[in-house]
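Here's a solo chain for you in structure tokens, the form predicted on its own.
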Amino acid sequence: MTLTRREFTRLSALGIAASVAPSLPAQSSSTKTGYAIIGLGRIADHFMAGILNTSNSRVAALVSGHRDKAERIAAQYGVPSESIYSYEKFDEIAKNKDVQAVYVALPNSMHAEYTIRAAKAGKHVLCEKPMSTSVADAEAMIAACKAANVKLMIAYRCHYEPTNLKAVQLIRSGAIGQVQAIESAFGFPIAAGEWRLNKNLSGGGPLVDVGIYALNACRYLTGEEPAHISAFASVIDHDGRFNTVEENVSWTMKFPSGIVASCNTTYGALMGGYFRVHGPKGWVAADPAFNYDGNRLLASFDGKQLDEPNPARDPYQFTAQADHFSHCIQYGLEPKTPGEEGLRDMRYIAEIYRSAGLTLG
């Protein structure tokens, strides 16, 4: 499904675009990738933060509905104003030398959209997740970027995080023996109003939006891809929200080694993001798991216990990603996570809701 620009601009005007930040140097250096911001929301801003305390990145140009919005955030990281495009305008952008990369931060349904004309325009792709609302559009994004000879990358920044990594290696390592189940569940009561609750925009409820992490999470913890999965949704607050998308879902996938995963997401009740990994030998959690900052590692195993919360604050998780991705950028590198990692978590977000008789997109 797609969304109109007229759709968009109106949620915009809502209160999805960030808060204005306070002045900010400009970024000029020409070994830098520049990177063209593609919807000045809310994550947009983190992202633009992020970029800030790399080395190797710059905001380059801003794609925006709303040009005094684009030209205050202009002003902040010092894009000229040429380099400020409509959405109507965007295929200009081939034109910009400027430009080698686009951060697609949209509403979901405009995923697919931005990707595959950015990569018709000759730019690298770094596509925020879910990666679209449908496995056909994700197939498609995949297929136009390697058409291009350009590069996608899924915005998994828990892939990044050293949290994450750290309860991956400790896994890997035989700390816990052998990984025998998992839980892990992320969630929060949704406000009325938030175009996450219109499917035309989101493409589903919690579990494209939240409940993708405990879904991803789960696949790197094991190393391993879900052989078989098995879902219930149900909406429990009839009060409104809930009339396109489910409010709380439940799933367990079971792993080719025989490992049983329990996840859960909800947009009714708070269900901080973490998760826990059980082996004969002790456990290994995140919690939280899923933050932008304030991750926390925990594990109990021969004998030692571990509380190693990470004082990293927001953005530095979505500097990790513009890092990771200009690097590969600039030295013909293929991404950790690539299109088809996104791809991968958009086949079992299809085959989840199909369990619970509901559909994607």
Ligand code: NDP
The other form holds:
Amino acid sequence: MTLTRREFTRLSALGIAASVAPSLPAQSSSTKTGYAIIGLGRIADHFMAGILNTSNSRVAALVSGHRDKAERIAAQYGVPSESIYSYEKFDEIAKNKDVQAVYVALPNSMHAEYTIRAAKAGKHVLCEKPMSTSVADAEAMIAACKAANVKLMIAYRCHYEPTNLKAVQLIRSGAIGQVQAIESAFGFPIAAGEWRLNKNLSGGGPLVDVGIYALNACRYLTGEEPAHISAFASVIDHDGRFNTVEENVSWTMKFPSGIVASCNTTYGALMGGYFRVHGPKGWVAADPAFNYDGNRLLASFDGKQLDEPNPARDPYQFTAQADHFSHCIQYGLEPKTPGEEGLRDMRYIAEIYRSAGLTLG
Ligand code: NDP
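The structure above corresponds to the form predicted on its own; please give the structure of the form predicted together with the named molecule next.
Whole complex next, starting from this chain.
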């Protein structure tokens, strides 16, 4: 069995996916939601490529510390030169009528500042995960967007990804019975010199970066919020990379129903992102679960074995995400992953760090 376009559409119809496929008729550039991309790094590349496949969104402006790089990308996406901004001049974007929204793709500690400045400029905000580097910043971001009457969505792309959606659907349908336990993990060996290893920019180590996928997955797979959290953190490689952030975190979450989730994250090993959910009638897993493409749903229940690779290719998740946010902006709807969803994770991350004897931010 494979995840077909029909399956994709059926998941949307079930309401599990708020919007995973382009849902509006083709539009002229003037009716498409124009995004200013803030920070032209690796994830911004995927997002901009994803926008090209939507019918309701476009790249309208760029914000960068590197004018030459911005000029190159502007030529690629048809962005006029006057719609390239430096960080210092960013607030002038308020006057740019081509821009209705921003996509914040900066190092984590800069998310709050640019979300709040964008809101003050009257622009809707799609902000990368982790939402912020403190609970207080996440609260301030929500307050600023509310005060400016603009929408705030956190870029939790797995909420718009068919393998993850199908896993949720199977679990909710009772296919494996009452969930008892979950295992989830995500990590990779990090190279020295990354801003992610500077706590002033990242707010934390692998937990805020990729462990957040396992944390968030346990919440959407169970539909519950963790009631108890306990954690350990460690540094094994004393090679200069982990002077300000942790290398490993392992944590356990107990949910109100009694489900226990065991999670791991690391910057010291290739820990392919996955989850496995166990019930009395079988199990549902995704391995990989959190990749840009190539995710694979695996399950065993009722004497059936499922093995469904998702055939969609990068940047389809970024297309789905932009399509959803633009749809919400254009139709006055609440995004599926609003600021409040990001805030919840920031509170749990703070709790995980506290339990492990560390601090967030
Ligand atoms: P990159 O380092 O590739 O890009 C970040 C960009 O931010 C830089 O290219 C730069 O753009 C700008 N920037 C401004 N100030 C700084 C600074 N002091 N140090 C470094 N960069 C700076 O990071 P990523 O794209 O990997 O990550 C960006 C955000 O996206 C993070 O919050 C991360 O957690 C999130 N992310 C999300 C993923 C997902 O799947 N949803 C995957 C990867 C990352 P310029 O040169 O234009 O100024």
